[in-house]
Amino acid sequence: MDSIKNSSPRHILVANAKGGCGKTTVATNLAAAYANVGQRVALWDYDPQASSQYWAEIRQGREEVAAPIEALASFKGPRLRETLSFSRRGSEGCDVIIIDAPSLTTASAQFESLVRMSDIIVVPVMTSSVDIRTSKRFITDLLTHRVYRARPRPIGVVGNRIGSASANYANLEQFLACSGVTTISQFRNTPVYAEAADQGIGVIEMFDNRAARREYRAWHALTSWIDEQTPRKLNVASARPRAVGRKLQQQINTQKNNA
């Protein structure tokens, strides 16, 4: 189905002060999900580790990928003095901009600039006690931050690498309910994410992979929630992955058999 175009791009900030919580996993898979329904997507990597940039470079080198994503190594550009006007210049022609943030405290100047340019904030959280404690503090600091309070925008939490029922995660959900923050999706602890990252693709593009298909509902829930936060909906959640997913999986299987 054809998607509806927004008059201006949406800036989706993927952020958490805790390192290793899955920000890049969420950012790259979101970018792939929107690109596969015909949206023009930019992926801005502000993390000096450049994991999103590396993923994008692998993707650009694949002949079978029919859903291009514009990647920008934003960590190389001006950070502390970055302005909203600068971000808009880099988003010309795009429908969706995914911002992969580094692990920053809410007191940093760079974090403030990223919040200013964002329209929606997605916070990935893992279930260890350390991750839960750090994430709760991050969300509290974000909700009370002067930049956020000057222009509140939707915040959604996604559980990453969720295995069996976790008392820690239940504790987080109780905290979020009291804070008015929505828990959107939970992504399973499955090797399919590492496999997708190694191929420069998103799980939504692994059409013939059973483990990947089990994740579709969670990603559709996340994109649907994001779309509901904007005046003009893109209806990404109701769209099926393009046939390119099948071609990609066939190529992956061929590479494995020839290895």
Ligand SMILES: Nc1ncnc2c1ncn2[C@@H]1O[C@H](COP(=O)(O)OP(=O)(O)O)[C@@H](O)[C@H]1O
Contents of the next structure:
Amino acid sequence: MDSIKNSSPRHILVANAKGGCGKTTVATNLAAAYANVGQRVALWDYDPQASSQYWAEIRQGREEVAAPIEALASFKGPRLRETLSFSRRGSEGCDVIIIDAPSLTTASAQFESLVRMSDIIVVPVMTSSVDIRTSKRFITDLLTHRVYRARPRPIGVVGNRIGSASANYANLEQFLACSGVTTISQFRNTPVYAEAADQGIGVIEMFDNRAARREYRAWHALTSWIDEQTPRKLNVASARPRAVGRKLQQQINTQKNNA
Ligand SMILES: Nc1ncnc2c1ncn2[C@@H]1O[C@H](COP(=O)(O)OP(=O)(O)O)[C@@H](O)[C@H]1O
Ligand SMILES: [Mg+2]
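Moving from the form predicted alone to the form predicted together with the ligand:
And the full complex, kicking off with our chain again.
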């Protein structure tokens, strides 16, 4: 295990040109999922709306009970290059770096910079016809992007806010199969995501919530796929014991009862 102890962190970019498709939801839930299996996680928020940053601040208030995540307001940097070195310094020793991207067009310089630093790209897609159209366009532009083509990395699409069987999503899957892009998981449309966001946690940490538990399989599928794609960088040697999950649950329940 020592041979991989100092391997560099995996940079997971969560991106889509479409606003509101679930980038922050996926980024924060992924961060919680990895932190809970003992990985050292950094969460870089590149969106000036600072939703991930806000989530992480709430989480820091639970530092006694929630597995720690290093959050960085990466959008605050004066210039991209300086921001990146600032972010890197702040995330030394991390196993996983999750990058929450703003809604960017693939033509922007910032998009190019985010793709360049990524080892793997996760694209959340909702199923309205407008979302599917924008997402198809985004994925096509990504696949043909100069920076991507210079070093293609795995792209995983996750369906978000999936209700009953969606013809639109089936259509997207067909399109993706032709492009060689994999669809990994589907997350349901459920209020537990807003609940988790409000509490600075991931649904994977909501043991007492049946709707949250129904989502576990999809999150495990996503983390397993990411781990398969980037096995060399998995820094098992530094794994820490699992988070004190029961205490976190007790804290949340007590807060709810007192509200
Ligand atoms: N699977 C889901 N079920 C229910 N609500 C969701 C789900 N995913 C995201 N949301 C909600 O949709 C809104 C937008 O999601 P967000 O992750 O902030 O999107 P983005 O970062 O792409 O703009 C948020 O209020 C979030 O809580
Ligand atoms: Mg966001």
